[in-house]
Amino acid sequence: MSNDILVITEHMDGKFSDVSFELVGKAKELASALGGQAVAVVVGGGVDANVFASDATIHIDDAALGQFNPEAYGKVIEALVKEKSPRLVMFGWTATGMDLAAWLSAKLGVPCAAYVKEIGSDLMMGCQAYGGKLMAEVAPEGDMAIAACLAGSFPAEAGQGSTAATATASPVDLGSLKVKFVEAIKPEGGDVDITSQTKLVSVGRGIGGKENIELAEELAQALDAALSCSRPVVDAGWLPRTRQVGKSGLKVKPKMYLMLGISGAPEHLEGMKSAELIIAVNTDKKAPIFNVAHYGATADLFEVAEAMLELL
């Protein structure tokens, strides 16, 4: 058993994911801690490698790797940690982290800790609980751990360096795979790229109905903004999945962000964290979007956005 950090990292079209930087980054502050090396490890091919501040990145290149298969990616990752050892393994709490963590975690017999804020250097971890409303301290047990982290927890340029990979073939045989990629779904485009505006008007669950989307619009326009929203609204139909801001969504970084009835899920703060201003509406005085905005009024929305109607 060694001292080392493994961080799996993610990337789709040939870029890496803020998260996969984050983690590097916090990985070498904890590996320096414990005495040994922070390594970065990529899976699949069509993407360059060399892009970590890592002690040592790791590139398994195989064509069966190409795209996404949670049983391929599962059984390759698995014959490393096996191999080398770690201390502990991290994630990205993504829609692939949650099937590849929960998968090793499984086969390897040792704990997972699931949306990771937090990691001491004692390996302490701080977990978000109801939608970030409670922080579980969460001590693993045993010589091996696995941390599947929240996107934004760390910071990303810590982990941005140039340090070379080392190529491998994949340490498993990938020929008899149950799973297979078929093809990838993009979501068609809409009447706005909310990821091209400046100002953006979001709406949540809060917003009540459907008939109360017309409010939310009107103030949008006063704004010269865009209407964008958080997944319950999608799922509920009231506005279509290329207004959705959020990890299952869209990534925006708009100069404003006014958010109207968002509680501020781990899920929807991954896709509006990085905009310069943050201002937020809810009437729970302990919704955890109240850690991150910039301004904040407890208060009804329909009072807020009648009255800032007034004004404009």
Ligand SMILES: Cc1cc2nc3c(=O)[nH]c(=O)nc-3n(C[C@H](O)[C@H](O)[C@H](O)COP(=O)(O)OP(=O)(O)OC[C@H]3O[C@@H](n4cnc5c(N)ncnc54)[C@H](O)[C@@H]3O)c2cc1C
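Please move on to the form predicted in complex with this ligand, as the form predicted on its own is already shown.
If you are looking for partners or other molecules, they are not here, because only the chain is given.
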């Protein structure tokens, strides 16, 4: 048994996702409090593994691990966890982490907490349950635990570094797998699919006219985001219907939803209320959107947008 913390990182197309760095950063903090090591685990090849601020990085590569494969990855991680007996195994509560964390928990009989947003040095975990309506504080029993953490819970910078990875062969035989990766599916062409964007700048009637869309588009580009909107903007023909968020439009769940001149009608909220970070700029301090947004500013959207463009 050790006080180490294993972080199961995730990567795609040669890039680690932000949550990997967030977890490594948090793991470092916890490990130093617990007197163990923060170990980043990189499964699969095609990626530069020397990018974490971890105390150690284990890079396991194998022909069968080239692409995410829940069965293969699960076997590798299970073997590794058995071998290392860490105090805590951290996953992201993401498309990949969600396939592995609970499975590993049941497989090893180790407690698992999901929807984790906070972890204390006593490994007390704060979980955002019931669609964000309740925060639960839970304490895992025993001397090993699994945490599946929501993306964006911890700062990413703390996890960035250059620890040299140790390459290792797969600890288990990956010869006869039932799951086979067939092919990758890329997003379709055509207009931007706002439902699959991680960042959205969304404009409402406050944008005033078609001629102002350009400004919003510029801001979106500067933020590496896509442009979406409320229904009146579509009705007015300022943006195509594919960009409409809401009841009669599309439901989106980006990491960032920056709202410029949208009042926050329920029909609009229906499409975006589960966005992770909602920032609203509106001249009306009583606009209902401020009851929903995480951050708000009573300000003119044009002035704010232009000022932001200067800073980006």
